[in-house]
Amino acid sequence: MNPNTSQPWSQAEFETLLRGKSSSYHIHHPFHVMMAEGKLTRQQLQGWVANRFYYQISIPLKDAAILSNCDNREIRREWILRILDHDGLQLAGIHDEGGIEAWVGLGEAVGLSRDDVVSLRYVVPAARFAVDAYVNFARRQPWQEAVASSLTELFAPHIHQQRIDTWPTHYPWVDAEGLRYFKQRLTQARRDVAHGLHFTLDHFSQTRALQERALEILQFKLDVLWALADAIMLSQCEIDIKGPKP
């Protein structure tokens, strides 16, 4: 790395730095590690999807917040389509149903019913206010530090893709339908890095100060994940799916 600590790391450094945060990613979150490995139970995954729920109807808010912030004509015309990908859309003949229908279909696919999912009831107290902090930072901050904290999509497609991989091997009581949505995200998360990567490689790459508070604010949005398991595992997500909690 550049020794010069007043000085600006090159955009190659950068990236490095910025793609060695995996190591936080929260694939490494034990609860993610039992899933990875077939040893959570049915109740469990169920407990898992019904409070990530959550947090896929909160990003298109988080985008939306990104956008009402945003004065760069180009960055809004690319980002929107984060919102039709999670809240579909239906216009001049295109119909798709986008990422929050595809997630309830994962609920279904696990044994939940729709009403489980979309009504919120198994989604504990922790779990909101890791997914609540996450988009008020998006509302609150520049709109550039927002499309930072996106980043955490550097290391989604594998783990997108070890669920596909491993779930019907694990867990082959999940309707394979349900899978759905790991598959459209595969495609989706490696678009939303290309430009999301390329807007932080440039804006913050000006100076060190900026590139340092890039890592942070990485970093942060690494921390919500890790809180976000961290609730659901403590939560042990013990659901009864025959009624709502008292």
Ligand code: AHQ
Contents of the next structure:
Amino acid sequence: MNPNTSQPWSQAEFETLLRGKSSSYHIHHPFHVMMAEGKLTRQQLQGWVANRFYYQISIPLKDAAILSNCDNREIRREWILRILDHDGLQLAGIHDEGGIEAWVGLGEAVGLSRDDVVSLRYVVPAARFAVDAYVNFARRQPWQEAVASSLTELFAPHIHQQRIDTWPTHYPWVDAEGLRYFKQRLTQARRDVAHGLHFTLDHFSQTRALQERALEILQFKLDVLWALADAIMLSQCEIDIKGPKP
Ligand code: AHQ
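Complement to the form predicted on its own: the form predicted together with this ligand:
Starting with the chain above, the whole complex follows.
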């Protein structure tokens, strides 16, 4: 590692530092650990799906904010695919329902109604605040910073695969069709990360200060995902408040 704090790290060192933040990824959050170990109740799993829907429908708004701020046509041509992945498309004979529709299907697979999911009635305030912090970051910050914030997806294939591997055993009552979203993200996330990482390594390696800013941005987004899991766990776990009953 370059000991000179004014010189940029090499791109390989910089990538290692970005990937090194995996320890803060929400796969390690107690709620997701409980999920992977089969310890969630039906209601807790339903609560997670219903609250995460707000994150899913917010991703295209976040990506549209990046597009609206981005003056680079090559970047926009790649980035627009992310919106289509979630919103779906009907073009030249191709019909893709999209990830948001697949998440509604996940909701129905865990026993929620379509209206339970799309109405957002079960989304708790702290979950909204965490997600809105991410969307507003993308709206207000330079598009290059919003690109860097998407790199939590460096770690996403692992958590999607974990759900694909563990839910059938731990939650056999969930209709397997509902896992479609996780399966399609395995390839989409890898494509997104290849693009976002290449840009981030290149753009932010101009100076050490920019590289350190990219690490700070990635930590912000890791904290968004962690706070979202906090909100869901708090809303879904019985809290036995000691002391005199109100
Ligand atoms: O389903 C997810 C998704 O579409 C995205 C887009 C990307 C971004 O632009 O920030 N991040 C992301 C993530 C998705 N799913 C999360 C999960 O745990 O299911 C993981 C999340 C991410 O790692 O950022």
